[in-house]
Amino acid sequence: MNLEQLEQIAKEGIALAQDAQSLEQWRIQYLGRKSALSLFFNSLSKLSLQERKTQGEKANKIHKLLKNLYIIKKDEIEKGANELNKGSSNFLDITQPGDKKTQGHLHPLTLVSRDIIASFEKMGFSIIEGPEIEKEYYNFDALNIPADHPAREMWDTLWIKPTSKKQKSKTLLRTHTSPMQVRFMEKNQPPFRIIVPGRCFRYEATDSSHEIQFYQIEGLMVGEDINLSNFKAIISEIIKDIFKDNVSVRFRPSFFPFVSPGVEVDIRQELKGDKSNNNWLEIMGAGMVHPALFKRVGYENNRWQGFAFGLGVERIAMIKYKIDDIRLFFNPDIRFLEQF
């Protein structure tokens, strides 16, 4: 058998193989059990000892060479196939209709809260945060609402069970963000203007306009010449900036133990051609800070005055998005959330 000729023909054949199928055919022809090289190994026993040694060594070298050529060629073909598949996976057919991707978005209360905060920031208010688990002193006593005061009935409270008998002060889930008025004034001197966004809790029955949890933005502005007219001017501008529509604002006398005098603020959207939303809706309670609070935090007597307010985020959102049930904000119904 002419081994040199076999080697040459095999090299030429593998060079022509361009895919896995043609390479497999080459392997069967030159390295398979019925290949000429395999048949040659089977016939070595018929040769003389010297020929067996010479021809056998030469055949082994050729077999090893062809096997290495096969491995190299196989790697080249597989690599080329992978590159081809990679390229095809990135192919974009612009004639095919696209798939609509579901995109997440912010909750409506988050959107409204950000709008409100941005409006107050334009007026120079700083953003302060406070604890949701509050002490009875800051939630009630420091705000002129002692234990025997009838005004406590206005705030249905979720009390937290004491962890031990040695615990002196009672704790609760804050019923409003007003405790931050005293907390902030204890550590800061006027003049200042702040807002305190946060979640509050009330132990009360839920209905279309009341929830066991709600979001409130507390506001406090203190200086030497702050009066109720300043409050009315600032709040009117804030409300108009939030709604970007023709909004009517009215102020009504009210009572809150920690302000004197106290007011409530109502708003009503007046859209042209739309008379479906002509009812007034209360959005905040407010008033001039009671002098007892200034005295309690150690401010100089009769020098400072200011106003405070608590604004309901859900109430603003209900008017802005025309939502008639506050419970929808805390309902996981995706159909409601997808509207925003």
Ligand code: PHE
Given for the second form:
Amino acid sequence: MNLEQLEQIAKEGIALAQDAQSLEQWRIQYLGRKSALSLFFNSLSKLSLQERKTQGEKANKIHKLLKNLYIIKKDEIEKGANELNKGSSNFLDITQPGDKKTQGHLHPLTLVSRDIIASFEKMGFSIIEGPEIEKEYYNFDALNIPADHPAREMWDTLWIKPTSKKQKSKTLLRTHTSPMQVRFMEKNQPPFRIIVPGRCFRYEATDSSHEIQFYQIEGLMVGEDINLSNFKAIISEIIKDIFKDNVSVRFRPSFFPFVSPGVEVDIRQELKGDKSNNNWLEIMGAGMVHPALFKRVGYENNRWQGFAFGLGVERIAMIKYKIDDIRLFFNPDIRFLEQF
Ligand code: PHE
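Alright, leaving the form predicted alone aside, put up the form predicted in complex with the ligand.
Once more the chain from above appears, this time first in line as the rest of the complex follows.
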């Protein structure tokens, strides 16, 4: 058989191959170690130099051609097999990369809230919840903030549209958790100690330290001889427990209409060997409950004293996890959330 004939027969043969098995047979026959072409290459050495060159070149060309035909045909058959299989219900494409299962986890604010709540629970505080949609009365008036009081400006408010003209009291999204002080005292007699975790809302422009929504934990402890020193001791202990680490606490005089005297609490993380850190961060407003509140809820005159505070959960989380922008908490960016 000469080379031309061989090429012809091989071409006809591959055209007939319909599946992987017949193609493999073809490959063994025309490209395998015992194929006519291989035997021909082996016998080249017996030819004269001139013959060897011309015949060798010819054979090489045919070999290349057959190899290419083989690759193309193989591809065709494989693709065809996949197409056929895809239609059937039990097709499993084992070449697909697997689905990576990611496990969800708690939001950093949930983690921090749980830590803070657990600390207060250890100190005997009960956990109470209140409504996010609040009456104007509880959010402001009952807290010594009448309509014309300048302190109302501290809480830019999101008001809720009245549902009817008959609705007497206005409603709003609570601007702090303090309304629960009065709500709780109306129904309960001292002594008690409670915390009220919850979401608050303010109508303000957002920036790296202000959000339109945020979480507070309100605290209220009332008894016969509760004083500001008790507050300082409890809060210092709680902060130590939350941070498990070196933090300094600072109390500054401040003003809130529903406490007297009022204070603000700042904390600062003490970095080892670094005395230069002067970054105090305000984490809560607090003070001794104003006697007018006790009077409003009908408590016996001059018998009770107590402290109240409102702690910013985001602030604690920002310090604890070194987050520099409050807006990240409410932004569903998985790259941020995955750090916790
Ligand atoms: N409600 C105040 C605020 O949102 C904080 C506060 C709570 C102050 C309790 C005093 C007592 O800023």
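Residue numbers count along the first chain shown, from 1. Remember, it's a predicted structure, so these values are computed and weren't measured experimentally. We call the rigid core the largest set of C-alpha positions that still match within 1.5 Å between the two forms.
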Would you say G32 moves its Cα by 2 Å or more between these two forms, aligning on the core? yes
Superposing on the rigid core, is the CA of L328 displaced by 2 Å or more between these two forms? no
